[in-house]
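Just the one chain here, laid out as C-alpha cells, in the form predicted on its own.
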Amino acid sequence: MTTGSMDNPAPARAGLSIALAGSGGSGVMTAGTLLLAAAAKAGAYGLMVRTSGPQIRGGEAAALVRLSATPAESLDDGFDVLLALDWQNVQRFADEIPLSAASLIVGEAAEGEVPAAFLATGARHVALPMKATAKGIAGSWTNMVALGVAGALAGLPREALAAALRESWKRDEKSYEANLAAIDAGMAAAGKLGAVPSLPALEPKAGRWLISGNEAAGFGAIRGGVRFVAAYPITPATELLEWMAPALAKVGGTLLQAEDELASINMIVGASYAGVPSLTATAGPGLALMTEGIGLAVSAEVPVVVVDVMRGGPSTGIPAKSEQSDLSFAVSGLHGDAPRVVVAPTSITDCVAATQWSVHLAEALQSPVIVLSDQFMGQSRAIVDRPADSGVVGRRLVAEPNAPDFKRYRDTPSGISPMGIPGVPGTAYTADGLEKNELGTPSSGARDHRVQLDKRARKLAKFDYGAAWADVDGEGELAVIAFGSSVGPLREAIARVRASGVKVKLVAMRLLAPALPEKLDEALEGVRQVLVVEQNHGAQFYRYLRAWFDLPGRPESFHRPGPLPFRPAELAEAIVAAAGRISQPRHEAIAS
C-alpha cells in the first residue's frame, strides 16, 4: 500500500474563512446570515457554524463563515479574518477561532485591546471606527458596516449584498436605505485593510438552497409524510420545530408545542396509533425523558419518528455547542430488549433524505426510529446544491376492513402484520405497553413473550434496507469509519491525503441501528486496517462497531469530546499515521 507523505498535502480549498464576533445583540449572527445569503446570491458555496456561550442567549456569540467555490461541508483549519464588534468574553471563543500569522483581526476601535489569545498568533490586527461610522449615518446599525467589510474582503459584489438585505428587510425604506449606506461604508474601508484570501471570480447559479440541518430535516419529515408533530422546545432543536409550524399547516398538518417531553412522546404514538406519520424533535436530555414512551411505541408496534439534535452531555451539559455523545444512549437506552431503528444523516444536506427515509422506515416497520443529528448540522447554515427528492414516502400495512381471522401481532416471516387503524370496522385491537398474544390480548406466557421478542427483532433484521444504509467511497487498505457531522471534515481531509498518494476507504454509516455486520463485511472487502472517528468522549461509535461487526486488522479510534469541532488538517493526520501503521509489526503498532 502506497502510504505517502503529508509534506506537501493538498492544499486546503480556496476562499475565505471569517469570524464575526461580539456580545449578545451585537448582531454577528444577522450580519453572518446576510453575508452567507449574498454569497449565495453571488454563486459561492458556503457554511455558517453558530456558537455562543453557556448563557444561550445573551453573552458572547460568534457566526463562523467559510465561503468557498466548492461545497464546504465543514469549517477550514484556521480562518483568515476576525471581526470583532467589541471584545466582550470573545476570547472563551480563542480554541474555536485558530488564527495564524497571515490571519488579519479586524476590532472595533472604540472597544479596547484585542485579547491576549488572539494577538499570540501572530495576527494583524486593524482597529476600525465601525460604531462611529454607523453614528454618523443615521439609522443605520455596526453590524452593516461589518457586512460591508466582510463582504469586500470575501470579494461579493455590492449588488449581492444589496440584495441579501432587501430580501430580509421587514423595516420602511428609509432605515432600509440607511444600512446599505453602512454597508458601502464599510465597503470602502475594507479597501485599506490589505489583502486576504477571497473567492474567485463567481456565477450566479439557479436552484441552489440556502438551509440549515434543522429546516432540512424538517422538510424531509414533511416529504416523507408526516402531519403531526408534539414537541417541547429545547435547545438546539427548537428551530425545527418552529419551521414545521407554518410549512406542516400548508400541507393540511397540525404541530403542538406539549407542556414536556414526556406529553410529546405520547402525543405522537397516539396520533399514529390513529393513522397519521407523527414526529417529535428534541435533544439529550428530552430523549431520556422519552425513553418509556419509545418503549411503549416498540411493544405496541407503533410507527413514531424522534429527531434527536445532540449537544454536549450529561445533563443539561453544553447546550449550544455539538457533540456526538447520544449514540450509545440511542442504539441501548431503552428497558428490556427493545429493538429500535437509528439513523444519522451524513450532512446538512443528507438532513433532508436521512429524514425523510426514516419516515419510510418507521411506517413500514411500524417501529420507532431515532435519527441522529447535532448541533453542528442542526443549527448551521449551508449553501447547498437543492437536495434531489428520493420519491420515498411512508406507507404501513394496513389491515383491511373486517379482515378474516384479524390478529394485530400476528406472527409473520418477516415481523410486519397488518396494522387496524381506529374505526376500521373488524380490526379493533388493544394496544399497549403489556407483553401480549398474537390477537393482542394481554399475556404473561413465556411463548407469547419470546414469539414477540423473535417477531419485533426480525422484522428489522429481514428489512431490505438498501444501499441507502452507509455511502462507501474509495478503495484501499485501510477503511475510516463515520458518522454524522464528523463525516463532512473527513471528506475535506481524505481528499487531501488521497492527493498526496494515500489509499483510503471512507464508509459513512447513515444506519446505524439494527447493525448489518453483513453489510459492512462486504464494504470492508480487501481491508486490512481500521480507523474509527466520532465526537465523544468514551468511543461510543468505536465500541459498538466492536460489539457487533468482526473489523478486520487493529482497529483504531480516533475520537475527542466538543465543543471543538473536527479540522480537516487534523484528521488528514491520524489517517496517514493509520496508513502508516498498516505493514508494522503488531508491537511496533501498539507502541506507536
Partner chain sequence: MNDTATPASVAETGRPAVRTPANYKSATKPIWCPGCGDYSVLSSITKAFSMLALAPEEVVVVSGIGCSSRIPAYTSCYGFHGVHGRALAAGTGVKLARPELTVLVAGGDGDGYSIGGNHFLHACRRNVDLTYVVMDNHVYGMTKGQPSPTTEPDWDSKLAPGGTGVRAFHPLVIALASGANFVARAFSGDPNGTADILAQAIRHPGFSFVEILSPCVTFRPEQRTWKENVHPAPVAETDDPARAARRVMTDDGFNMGVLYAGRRKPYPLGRRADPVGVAELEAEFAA
The other form holds:
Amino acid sequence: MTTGSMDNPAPARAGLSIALAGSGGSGVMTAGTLLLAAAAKAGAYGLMVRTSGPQIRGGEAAALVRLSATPAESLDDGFDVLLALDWQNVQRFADEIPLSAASLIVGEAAEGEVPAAFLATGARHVALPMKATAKGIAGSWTNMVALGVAGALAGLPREALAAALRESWKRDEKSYEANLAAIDAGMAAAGKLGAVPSLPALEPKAGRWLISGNEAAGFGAIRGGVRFVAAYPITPATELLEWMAPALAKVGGTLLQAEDELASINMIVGASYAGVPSLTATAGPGLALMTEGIGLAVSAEVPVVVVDVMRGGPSTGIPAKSEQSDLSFAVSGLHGDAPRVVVAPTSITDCVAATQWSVHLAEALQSPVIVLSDQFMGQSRAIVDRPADSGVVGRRLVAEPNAPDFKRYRDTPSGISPMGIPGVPGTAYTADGLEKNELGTPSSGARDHRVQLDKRARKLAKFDYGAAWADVDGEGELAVIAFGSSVGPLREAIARVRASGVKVKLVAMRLLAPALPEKLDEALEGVRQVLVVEQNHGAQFYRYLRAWFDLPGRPESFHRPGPLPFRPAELAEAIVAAAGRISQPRHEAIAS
Amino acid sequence: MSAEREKAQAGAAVAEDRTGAVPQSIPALMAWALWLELDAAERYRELADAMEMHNNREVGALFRKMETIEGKHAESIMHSMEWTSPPPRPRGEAPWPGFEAPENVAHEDVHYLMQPWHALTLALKGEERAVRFFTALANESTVPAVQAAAREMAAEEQEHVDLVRAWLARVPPPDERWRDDPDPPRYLD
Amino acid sequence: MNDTATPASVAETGRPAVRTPANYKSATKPIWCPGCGDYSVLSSITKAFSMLALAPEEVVVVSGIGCSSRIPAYTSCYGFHGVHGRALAAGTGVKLARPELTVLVAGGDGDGYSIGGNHFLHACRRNVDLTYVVMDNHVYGMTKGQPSPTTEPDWDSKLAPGGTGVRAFHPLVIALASGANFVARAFSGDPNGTADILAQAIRHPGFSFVEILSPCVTFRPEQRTWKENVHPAPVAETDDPARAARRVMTDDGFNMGVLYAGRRKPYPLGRRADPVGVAELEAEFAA
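The structure above corresponds to the form predicted on its own; please provide the structure of the form predicted in complex with its partner chain.
Below is the entire complex, every chain and molecule, led by the chain shown above.
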C-alpha cells in the first residue's frame, strides 16, 4: 500500500500488496506461491502469508502477497488489490485484508456480490469472468487466470510467470501450455482494470532465496550441527520438521516422529547426552509438555535446542495464527531455579542465523536453548538475500579419554565443565535430574546444591554472547525495544517516522534470556524513554524487561494480542505518540 | 521349607539337598565348589553394603566378616587347584537345588533392623545347607576321588557351622519388638 | 563418576582382559532397602554384561524415577537417570544417536507402565534395538506404598483404601500385542537365571523386554513367598506372538524364562553412508 495513513505521510517502499482469496479447490495458495516465485525471478523481494479457515480441505483461504523492490519481510498496512475467485466466507478475512478507497477489488464475475465489509472501504470493484476464461482454454485452471491478472497488475514480466509455472509443473506438457495460455488471458484481462501501484522495472538477481521461517530455522539448525531431531507434529511447527526429515537424512542425521512431546524432549536429551547435537520443534502446547524434560537438560547440563513456533494461546488457542505470548513461559516456565537460554529470530531470514547461533550456544553452554519463532515467521515464505553463513557451529567441551580426576560437574570458573561422552573410556558418569555433587553423585547437601546452582547460573551469565544479542540501530532519546516478528513491521514504522524527522533508536533483542542488563544499558545510552512493542495481551516482554533490566524514564508498552499482525502504521503512530510524551528535560535540569 | 527339612540335622543330607548331575571329576567338582564360595562372598558383600548404607553397622561388619571368610575359602580352593583366576562358571544346571548356591543368604531374608543374632542364624543355615550339599554329593558320587573331595568340603563347611554356632551362642537373641520402627518409611524421589 | 569398585574377593583378581561382574559395579552403594530384590537384579545385569564381555564405557544404562531407577549410578557404565516415565524415550534417543552403543533401559512398574505407559507401547512397536528391564514389585516404593498398574485390585493402601478395584495391567501381553521382539519373565531371586535371560535379551535384535519380579520387602512383604511360586516355563520359547500371548494370558504369572523371541526387523539405525555437505541443501531455496 503506497498511500500510508494520514499520520504517516512518509511513502512506503515501492511495490504492492495483493490478497488472493477463495474457497477450497480454487487454488489461491498455488497462485500466490507462483506469484511470489515469479516476483523472485523478476528481481523483486516480498513475502506470502497464508491464512485460512479451520477446515483441513475445502475451506476459505487467502494468500497475502506483498511484493517490493526492497527487502520486505512483513505485511504493509493494507492491500492494493483483493482478487477473489469466489466470496464464500471470504468476509471472514476482512480484518486481515484491510482495504481503502484506493484499493481495487477484482471479483469473479460468476460468484455474485462482494461482501459488504469490503465494499464499505470504498474500494473500487471490477468483476472479471475468470472462470469462463479458464473454461474456454481446455485443461486450464481458473487460478492460473487469476495468477495472470495478479502478475500483470504487479508489473511482472510474462517470462517470470512462465518460468515459475514451469518450475513447479508436475503434470504433462499439454496442460502446462494450457495453463500458460490461461496466465496470458489473465494478463490481457488485467489491462482493463485500471492502474494500481506496481513494481518498478527490476533486474533479475541471482543468489536470492525463497524460504519460510520454518525452513530457515531447520536449515540454520543443520548449519549449526544438529544431526538428531525427535518431534511430534503440531501446527505451526510441522513444516519445520517436514523440511528437516529429508534434509537431515541427506547430511547423515536422523529424524524420528515421537509418540508425544514428552518423548520428543527426552529423546533429544538422550541423543545429545550421547554426543549428537539435537533439536525438537513444537508450539505452545508442546512446549508446556516439554518443560520437565527441558528442566532435566538444565540440571544434567545436556545441550538441546527447542524451537517454539508460537501461536495464539493459552491452551489450544488459535493454532494457525501468530502471537508472541509464550515469552513468559519460555523465560520462566520451568520449576526450580533453572537458567536457560532463550533466543528469538528477528525475521524470516534471521531464522537461519538465530537458530544456527542457538545450536552454538546450546553446545557451548551445555544448556537448553529455546528458540522463539512464531507462526507469522514460520509459515510465511519470503524472497530474501541468501543468508550468509556465520560459520558458527556447535562445539561442546568434551573430556579426554581417561581424563585424570574427571568430575563431570566440576565447579570451574566459567561454570562450563567437560562432558563425558559414552564410548569414551574413563569418563563414565550418570547424568541425573537429581541435584548432585561435582562427581555427579546425587546429593541433597546444602553446599552441593549451592555450588551447582551457582555453576549453572554462572556459565550463562559469564558467557561472551558478542554483538549478536541484539540488533541496535539509530539514535534518539526514544528507544523502541522489540523481539521476533514484531521487529519487521517495527522497522518499517521506524523508517517512516524517521523520514518525517522523529529520532528513534531500535533495539531488536535476539537474546531474551539470560538477561544481560549491562548490554542493554550500553545500547540505551542517551535514551530517555523506552517503548516496548510486542504481540500479546499481557505485555509479557514489557514486564520481563522491567523485572530484569534498568529502563530509563517511564517505560511504555505497546502491545496487543494476535491473531492480526502488526501494521507499520499503528506502530508508527505509537512511536510518534511516545516521542511526543518525552517531556522537557526536567532530570537534566536537576543534574546540571 | 518342608518340615522334614526343618528337622534335618546338619550333615544328615536328604534328597532335597541336591539336584542335577554329579560332577564326575575333581576339577568339575571344585569349579562348582569355588563358585559356591564366590556367590556367597558376593552376596555377603551386597548385604554388608546394604547394612552399612542403612546404618546397621554391627550387622554390616558381620556380613563383611562373612564375605572375607567365604573369600578365603574360595582362595584356598583356587590355591589347591593351582588356579590363578576362577574358571568360568560351569554351564548348565547347578548341582544344588533352588536358584542360588547353598551358602547364599537370600536378599529377602534380611531386614534393616536385623540384629547379629539374625545374621548369624541366616549364616548358620547357609553353612548347614553347604554341609548337606557336599554330603549328599559324596553319597551320590561313584568316583572315589570326587567322594573324598566332597567329604573334605563337607568337613570344612562343618567347621564353619561350628564357628558360626559358637558366635551365635555369644549374642543375645532379639526381643519380639526388634523390627518395630516408630517412624514410617521416607519419601525419596 | 562411577568408579569401578575395588575388587574385594578373588573373583576380581582375574586377567585384566576378562571383565568380571564386579567390573560393572560402581563405588556408589545402593540405597535400596535391605532385602529388596533389586540388589539381585543389579547383580544379574552386571553378570550379563560380563557374559557378553561388553566394554563398560560402551554401555549406557538409562532410567526414569523410582527405587529401581536408581540403578544406572550403581554401574560403572555411562548412566542416565532422567525424569519419571521417560526412560524409554531417553534410551531411544541414545540408541538412535549412537547405534554402536549397547543401551539398557531399566525401571519399575510405576515408571514403565503408568506414567511411562505410552512410551512402553511405542517402544515395543518401534522395535529399536535396546533392552528394557522392568523390576516389577506391584507397588510404588519411593512414594511409600501406593498401588501401581500391576497391583492387585483388592490390595489395600492409604491412597486406595480397600483396593483400587481396577484390574491389573498385563505387561507381557501388552508388549506382545505392541510388537516387542523379545519377551521374557524373570525372578530377582534367581540371579544367574536372570543374568542368562538378560544376556539373551541384549543379544536379541530389536526391542527386548524383560519383566523381572522383584519383591518389595518394605511395602509388599508377602512377596517374599514369590520364591516358592516361581517356576521355569514348561514350554520353550516361541516365535509366534499369538501363541506367546495366549500362554502368558493363561499362565499363573510365575512362568519364568524367555517366552517369545520374534523375528521382526528392528528399527533401522543406519545412517546415510554418503552424506552430502550442508551447502548442498541450499539449492532448493534458490529463487
